[in-house]
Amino acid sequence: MSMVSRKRTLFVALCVLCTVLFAGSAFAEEKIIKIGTLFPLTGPSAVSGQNCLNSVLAAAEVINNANPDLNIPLAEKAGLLDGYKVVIVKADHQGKPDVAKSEAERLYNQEGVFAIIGSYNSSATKPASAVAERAKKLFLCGASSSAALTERDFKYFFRHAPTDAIESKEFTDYIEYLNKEKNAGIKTIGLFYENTEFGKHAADEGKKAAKEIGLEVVADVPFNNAATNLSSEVQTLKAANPDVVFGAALGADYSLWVRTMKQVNWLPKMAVNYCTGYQNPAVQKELAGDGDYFMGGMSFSPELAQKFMPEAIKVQEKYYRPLANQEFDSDSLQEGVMLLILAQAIEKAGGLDTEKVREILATETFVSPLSLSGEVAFEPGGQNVKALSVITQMKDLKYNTIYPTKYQDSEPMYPMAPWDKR
């Protein structure tokens, strides 16, 4: 080899060592803080888990890029702690509490995230939180509403939705205002559930709640979930026919168990589902009109935000749409939130200490403009004390809120109109 080649080999092996030492040096001073996502991106609820997913994967927006436009906590600046952006892990937990499980393990042990949020079904987010809590590690819900997991005495689990015996009196609170001020004459109850950790506490809350005010319960109907056929559970609560029914039914779920109440040509005076597959647009523009007239509880609407959550408006159509191709609903957009929350909760820190961190989280009071209430705080064993929630009423595919009376905007349409009337 000449003398020249041996130069020129000199200098590009020079430059390849320069390039790799640089890009080496470069990647040891990133500044990350990895966020893991546990939510159900495949089964039954999909569709649910994706949309939250995707509420976080904007709140990360908000958060890593300069939004002078959002009148947000940290949204003007860019990162946290003087340049650290956040960068989502996700996982899929399908719906299976043990995967649930084994993924919030690997989440933490071998990706290495500072936290967890998920995971919307209360199923996975029990065991997959107790992992969290066994390694000291915070995790964050968003949606999940089995009121049991507020009552563990966990030091890291924050959520933020209303529990399900919040939602349990309020609509129980309804039916004495429809009673009282519109003779609605509603003495009966039902219960259609999924056999599931969310479901049977939905019931078991709901019941409480109906007993209460001297509701009698006629119907007690759980079913599997993922199911392909609920003619049976229809004609047990149509043989019952109470005059109310509480709904706990997520995704694919919702959607047959209002078809197949259609296909036996029944329904109650009312139906007022807790967290479920009423909430989910894409649910509600496939039912077309057989959604109209159900009832649910909600923390979000795009007519109740365009009054009430103006910012929420902004960062979907920002961040939200282009990713998810719809609106929020309230799991989606609370699954976002916790992310945001966490961000002000880094931030005051001063760092990633995760017990400075989980400090912050258990005894301050946050500023939330996407939260119906405007503000996040913790009491012990994480339930959000601020959670709030309103009923609403679809029809034409607009959520409308009709209680309570301060948040309504439209006269509740009762008794419901009946398949053949429609």
Contents of the next structure:
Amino acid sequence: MSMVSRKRTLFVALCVLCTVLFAGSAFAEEKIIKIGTLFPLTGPSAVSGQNCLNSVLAAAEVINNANPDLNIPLAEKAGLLDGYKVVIVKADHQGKPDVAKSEAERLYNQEGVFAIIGSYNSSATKPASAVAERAKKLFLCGASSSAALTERDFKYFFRHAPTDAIESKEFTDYIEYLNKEKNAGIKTIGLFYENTEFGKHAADEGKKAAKEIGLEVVADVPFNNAATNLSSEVQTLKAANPDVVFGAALGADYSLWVRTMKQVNWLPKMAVNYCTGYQNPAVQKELAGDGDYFMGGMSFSPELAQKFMPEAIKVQEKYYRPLANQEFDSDSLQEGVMLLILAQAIEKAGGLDTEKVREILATETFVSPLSLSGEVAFEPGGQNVKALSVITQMKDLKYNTIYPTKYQDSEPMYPMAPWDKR
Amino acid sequence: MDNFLQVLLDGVLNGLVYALVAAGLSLIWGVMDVINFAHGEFLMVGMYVSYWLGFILKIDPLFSWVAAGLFLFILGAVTYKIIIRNSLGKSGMAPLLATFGLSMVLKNFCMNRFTPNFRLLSGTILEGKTLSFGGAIISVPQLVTALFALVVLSLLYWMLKKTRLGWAIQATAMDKEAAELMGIKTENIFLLVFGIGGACVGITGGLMTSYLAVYPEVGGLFSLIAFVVVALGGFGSIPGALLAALLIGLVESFSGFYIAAVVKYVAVFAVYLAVILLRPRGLFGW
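Moving on from the form predicted on its own, please list the structure of the form predicted in complex with the partner chain.
Below: every chain and molecule of the assembly, starting with the one above.
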């Protein structure tokens, strides 16, 4: 090698070294907290997954920017601790449990995220949170409602949403109220649910709660999600003709279920839904009048928020709507709430020590203006003991709150109006 | 008895729709020996064409199926010209992988442009219309799609059996080189076959928007069932595809109602496996 080319090589090597060193110091000075999100961004639940992601992104904006107009903890100042910004690292589990597991591993091990928020589908949340537990990393869950998730005695798992067990109890309380106060005469029940972790668990809890108030289960109809048709499923329900149906069908399956019932000209007296396509305003918009009179458990509705969660409306208009082009829904909002709760815990811990943050999450009560109860606190296992939901009924694209009576803004419309009288 | 009739009619109507979805696939497979993995996505594109025509220009699916069929004819022909033609003869897997890639492109393009939202057309001419027959209720949008399926399949069968084009297609399917020696431009035949295959699924998609939501993943299970129908009916056989689709529809419907709704697809694939084990060339294949 000639002297000139040796000098040139040395110069290039020095340049590379300097670049790496300066870049390294620049990264070291960058104060960021990486938070992973793991939602179904493609697949049958993609609409809900996108909404959940947008909700977390909106919550990150609340944390990262100074928002003196928002009466939410940490909103006033920009960033966390001494100027840390939250950076969201997105992942897609496609609604598949195996993908959720591998993506959780990737987020923790390769992306180096501090915590994961997700994963909407209980069937995906289950393996992904198991990865977190083994790695002793935090996993925060907004909307997955399978009660089994918080019955595993996990230490690093925290969930905001009311469980299927809580919702089932609320549904049967409402049925008792209708039977007593409105002489509704509800005696039989049918269950219509997707054949997944979420659906099966919801149905089990529904059957248990129904048994407690003496309802007879006359139809138990699981279905495969993303089916080409639901003719036999609806036909089975129609043949059994239950007074009330508890439904657990997400997204496109929900709209197909409603449309198929219309096709066969049948409805139960009442249909109540777990966290499903019912809660998604986009699905309701597509169904138009066909979605009327159906009911469901919700932790948020625009109407409810106007009265009890005004800050949620402000966040929605400032950050969520520009991203999602629609209002919050019950499921998506709860995912964003979990980022706000995590931010409070990090702030209280004074740093990014996972154990300290976990301890604070497990022991303290958090102010949460974006939750219906206004507070969040987790019991051992990670369930939010302050979780609250109400029963709403859809009419003219509005979610009217009908139960508990404390929150009621409309009289329940019972029984559902038949298809030919709408 | 009411239930039996209802289940029977549901099975027949669903089966006819499956037949129309599968017809194009069967034709392409039979003539070119190419498995079009993007077939489900072709269906989805046809549904989007019909949906947007209905949503923006207020054209009912009863009419927009023409545009959906035409659009998919062009998409099928372009797919052949750009993708299939270049991958034919390279390796057995090349066309299959190429169409798989195309399916990903189409799905993700629609996901990106139209979001994963479910889109339902409201206020269509046939919406909510039903007929009562012996105590059973027939959904008119599904009935119309099923009748279209019969007409399109009959035309396809007639074209293959009675026209010079059909004979040329059959000759190409039997022996490409011999067909070329007879003066048949096999290149054009392949192009037409891919176009016709696309048009069939486009027409189905166009009509299905009158009762089914469209979203980027809607074609998934339909295409899987179409593969089963084609393999069951016999590659390249249109009557075979029709009868196999009716069988699939009936198995799905009866098992779903009389055994359990959740096992209906298990029953469908079990029948498929049984037939393939006992008669590998399908029920009506040669």
